[in-house]
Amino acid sequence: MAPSRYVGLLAFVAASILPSGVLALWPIPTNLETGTTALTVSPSFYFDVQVEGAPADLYEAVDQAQYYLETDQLGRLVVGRGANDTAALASAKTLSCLQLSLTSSATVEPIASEAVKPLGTRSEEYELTIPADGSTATLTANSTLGLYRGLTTFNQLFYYYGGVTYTLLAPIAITDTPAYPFRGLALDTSRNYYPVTDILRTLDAMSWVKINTFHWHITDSQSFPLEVAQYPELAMNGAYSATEVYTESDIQYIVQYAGARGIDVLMEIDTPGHTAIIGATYPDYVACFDATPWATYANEPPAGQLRFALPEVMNFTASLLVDIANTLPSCYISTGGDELNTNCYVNDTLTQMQLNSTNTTLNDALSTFTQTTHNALIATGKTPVVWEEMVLDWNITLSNETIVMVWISSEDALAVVEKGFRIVQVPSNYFYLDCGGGGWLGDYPAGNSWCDPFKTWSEAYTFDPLANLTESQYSLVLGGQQALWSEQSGPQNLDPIVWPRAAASAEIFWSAQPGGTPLNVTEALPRLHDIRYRMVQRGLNPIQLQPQWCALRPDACDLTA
């Protein structure tokens, strides 16, 4: 699908305010009809699965649906909390069923199977109605992945208030497609270890907000936490300790997970640099493998990179990629590329032997190695991602097929698209998620993140993912993802230094842009608020976004308020 420049947020433009009370979106719908009646939710609703042969996915969504709708008891954030709704409910009418059902040329599949098709056709629109006067409420799509994203959507239309769970819009008619195929989040496991419990939450997290790929940085210099079957000792020696390892069957339990959730697991294996730790199993395969100081031969510590242009070491990574990819149900693997640092070649014996002997550049020898690498992969049907750097900073042949995520800056995208490429917008000017949090190199007091200064939620929602493209142009931004690079994060702080923020661009790419405008803070803040809040209702801990006064009253905290 290629999203328009003027997709429609709802059928209004952007500056226009949502009706009242309509506060508990995210992302916005792209057709949204409300009313001003009450109506309750009985206590004895239920979810009426009208789909022949539907998945077991279909069902946990159905049973995860139906904890929420219990167990959100989210109040309206206004002053009194819904104090002031006994009156509109004390008449309601009470809703008992919603309906679920697939249009009569959909074909049957698991949720997790729509949800790793190639991106541009994955069915992700769905329709809900809810009348006001109590009867059944319906929930159509054209596959069980549409029916999952409907389903986070009548979620989070109700509140709960003295025992009762209702809204005061109905009648409700939502018509909701995304605008972009690629909604992601990056989260870096390598720097720091992530236990599984806190990717599941992640991802559950995403799911609420319609996010549809984790991208995993799941290997870098500090550490190589993945198991991988026919290279065991990559993490026997590159993981943090034995318990800090992603095992095979931790993978696939995530994998699954994610896919019932409607979430495609881009793994990314970054290389020929970000590649120090593969020295402590193969230590002829790394050029200036923790080499001093550091910062001659790298962007960070360690020091180490992938000697590419040695044979040895191009089918060493080719098997390596290969057999991390076949594990994965993904259509898509990134195999990096960034940050290469050419010092560490410069004065490397065995590359410059080989470039030598074969009369060959650096430029030339990284070319053979990405077409070795990735005709490997696409021999197994498997699309490469890169970082713009592939691009950008060197002359090799890509494929056309290959994705191509731009990071260093937003104003980078033109010149990728330029050269024809498909692209995921990352740029950490509006999207990463550690910018602002300071130094972290030892015997540097005066040090500050090197993308200052913190990236807010209402910055990264200011992004406009078509700027500067012509309109023939519009079909190579495939979407885009907010990122979490984790020298300063773990466990400890992954909710709240991602959550809510995460959500910007989640908006972004699902709801877009009306006529190329900046989507409205001001409009989307008490939406922002609202999810939040719900989020820790489902026992996340994401950070506040203003005090609590604020929240309650809507607008109430702008600047010229």
The other form holds:
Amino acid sequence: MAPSRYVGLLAFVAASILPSGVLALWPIPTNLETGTTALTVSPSFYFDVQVEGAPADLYEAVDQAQYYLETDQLGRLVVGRGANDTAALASAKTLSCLQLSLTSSATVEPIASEAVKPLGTRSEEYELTIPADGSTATLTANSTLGLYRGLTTFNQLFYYYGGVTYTLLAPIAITDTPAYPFRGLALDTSRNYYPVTDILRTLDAMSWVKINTFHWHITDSQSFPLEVAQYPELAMNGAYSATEVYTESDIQYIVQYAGARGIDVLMEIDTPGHTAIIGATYPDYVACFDATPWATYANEPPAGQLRFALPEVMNFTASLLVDIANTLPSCYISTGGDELNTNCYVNDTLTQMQLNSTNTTLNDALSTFTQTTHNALIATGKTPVVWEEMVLDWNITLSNETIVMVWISSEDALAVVEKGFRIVQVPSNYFYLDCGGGGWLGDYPAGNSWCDPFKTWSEAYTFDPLANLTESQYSLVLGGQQALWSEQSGPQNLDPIVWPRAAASAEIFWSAQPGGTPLNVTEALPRLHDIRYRMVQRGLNPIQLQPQWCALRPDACDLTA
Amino acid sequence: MAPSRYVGYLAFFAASLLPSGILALWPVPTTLETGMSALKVSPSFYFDVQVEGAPADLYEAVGQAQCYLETDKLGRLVVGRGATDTTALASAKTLSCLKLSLTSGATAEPIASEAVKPLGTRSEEYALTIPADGSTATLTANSTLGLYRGLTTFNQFFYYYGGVTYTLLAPIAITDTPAYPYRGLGLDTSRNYYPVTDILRTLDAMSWVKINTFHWHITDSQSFPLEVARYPDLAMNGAYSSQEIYTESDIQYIVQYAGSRGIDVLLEIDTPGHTAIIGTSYPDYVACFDATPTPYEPPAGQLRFALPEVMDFTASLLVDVAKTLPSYYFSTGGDELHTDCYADDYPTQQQLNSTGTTLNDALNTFTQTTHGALISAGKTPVVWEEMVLDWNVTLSNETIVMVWISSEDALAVAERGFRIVQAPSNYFYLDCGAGEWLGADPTGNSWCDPFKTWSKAYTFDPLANLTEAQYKLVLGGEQILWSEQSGPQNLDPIVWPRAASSAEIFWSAKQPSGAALNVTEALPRLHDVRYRMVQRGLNPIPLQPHWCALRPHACDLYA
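For comparison with the form predicted alone, produce the structure of the form predicted together with its partner chain.
Now the complete complex, all chains and molecules, led by this one.
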């Protein structure tokens, strides 16, 4: 979880001397040595895949890297965008080849297979060297997934000016290993629907900053856009329309697309709360369905939660979760468990009858429900993931393997790890991308965002994954992610509300403390501008972080500049 | 400014009975009568332009209206998106024609000419009737601009389901006049650049909600993307790159495009502050150029307005730019002037000492020089509120003053007798709430936090604190996007549909019933225009989960 790191002394020297010292790498590698020599990329540059039995998705990744190398055409973020580099380039050597190979002991599997191995067993590390003399660059790794990460880094090294693709920092030597195994991005596709193409584009962007988990909050109370073969009515009645459904083939395509980009798809079917729309198909399974005033029964409209105390609802839910989980290669699936509203059940005859007749409490029933659904998942080889309330509010008996997502506050991580669970950090006070958009309820012009203010990239970047924890608890932190809840988002603003902000956690959980020094917003901003402008070149629509005047003049727009 | 209105009783009746009572109109018309009959649009529907000597841009507007009628294909915002309307449609009559005509005595000028007439002399009013029996609908106005506004309304009436374009509210009778003559949108294209296509798309969206002024803050300290024939160095050295320039032909194209959509382009060359980048071409004209630390946003640098050569240069620059534009109005800015910049500025102090004038006197002379030149060229100057409230500069009575620092400042400006445009940051700044953008300040926040939601903006009262005698000084208002954290990547979602809030405040002012505008009544209509914007290819932000948009009021706070 915390591999040893050393600072590349050459890199330090280069960065402090050169105006070109802004490194374009994001997340910053574990170890990095750079020089001060210009090196151009040959027009006939090629990737030499020296991997016996290389899988198709590695060749696809190489093609993609070749494409980015040719089409990024990113001007260096300085005044003139590289016009001053032409003199150095005139006498520069030319790089013609990057050779990819696996270490001798490695077995050759598809990237998509490596990407879905259990957390802690994936091999994402790689080594990349680019000599200054034009001789072959080399990329080695212990897996195709590591090679994929290395290709991502390779693509970030090059700028473009006047027809020439080049770096000013040769020779380059990188060894790189992620600090945390879980680096995610969460998206809610229930409050508003996102077409498949938006999700694919988001997966591409995630891969550019080495995010390895797509936490897909696919259903909620507002809509059920997931087609499930055994329960087709759920989407038929629960999706916003017939065209706003993720079909089984959509899901398979997305999972495959993600896998080939080193991304595991962690699907969440939030239960037993956040399920109102299931009542459109199974009215007997949902308590306080569409009840008003909604505020009495739910955190947001519409009200409605699964009658989890009923045996038939437990069985239905377990079966639904297993049916979905079985279609996915991931070892993980989230059963949610946040924001359960007990008022919903107080006057619910069916629930109260069941509790009275079996002489159980609501909390006992919830424990039984959760064990039923989780055991069914575990029996199919899946590890459950839950939101923090399952541990902190309900004290449900959970498998020790369960992964708990901390969201309400960064202060809650300690309480969860004290119970011995592994955690994923998603604290709303740092990582919620929807905060700050103002109130969205009607009839409430004075309303504000519940988690105001907006979480800037730099606020997110100051998050410390290990804050308040003891050293023996550090190993419980699997990583973290930023999350977009979609009450006020849709395909129209997906790119600008997510990017480049979601890159902040990507670096926190990949790089942690490069060279032993804590991450620093002031050092990071020029690099973040760099990756942001590269994203624009690749067709994404990330928000501007500053006036372009500032982006071209590192640190000139710092508060104390 | 406040024409009499009456409530359409039928409209009231319909709205209270029908599930289909959500009117899709935004801004809501002055008077409105609707019925309860379904009416389909014929596949061979046509616009009959009965306007002698109709200008080309009226025909273009009709062509556009025909296109929207055919391609909007907006499903009604109810569960099922109109599936339950098919019964009513089976027996519905069919509308085959909308006849456009001008009132007798009206002359047919191009829309683009009508759109740039002086404020208060433009004719935007129109009358629209759509019978329920399928007979010809009629649109009449006193000008082609009025016809254009009426076409915009006409397009908002129709929904689409299963191949049929229809309304459920026939017969329809509307008379409509804007409450305020100035309804704008402000955009800063200096902090970050927007390609011309983004501006054109924004002008289209503005026209859909009857916004009639594009307030273009085209230059600032960060970049000078405006090509000026006599001062080519300004853009050559001041634009972010040679591709990030609005050429003279770009400007002409944009102005024409705006005009034919009923929009006047009010260009702003902010002076004497917000001008640092001019120093890259004229280093002698700019004080404290790129100086650090800077108390406002970087980079520092302001015109040495006390120097005669800078006054002459600025006057000449402004006039050269203004002369290329058809608008009667031109903004010289005047906000956020920082006097520290001049305290140690040798050329400025030397000039002040040698002439025995104060900085304030010099600013007065500078402003009178630049404004005098603009007025001579037939232009009316527009300034930010500080020119009046902080500097007490002597200005022509005709000068229009934009209030921005706070909605509380309108009164003080009105008390000085100036006409005002309401652009209060505490209601109308679209950039607020996105956090600090300066580097090295991770705990910093937006200076005008929080985010101004559409509904917060919608509660703005343009006449608050003013006496009735001062009401006529309020020309209108606008929402504004300052672009420190914006660019083409987020232009649509950060502007739309929020900018429609002020569009309705300043067009409608009241509901047709005479009641005050009300956020709860407005939200379903705003969803409607927002979803229509999506159909037209814009990227407006969702205001709520789609579940809420399909169920009016179900997501109200107390629902």
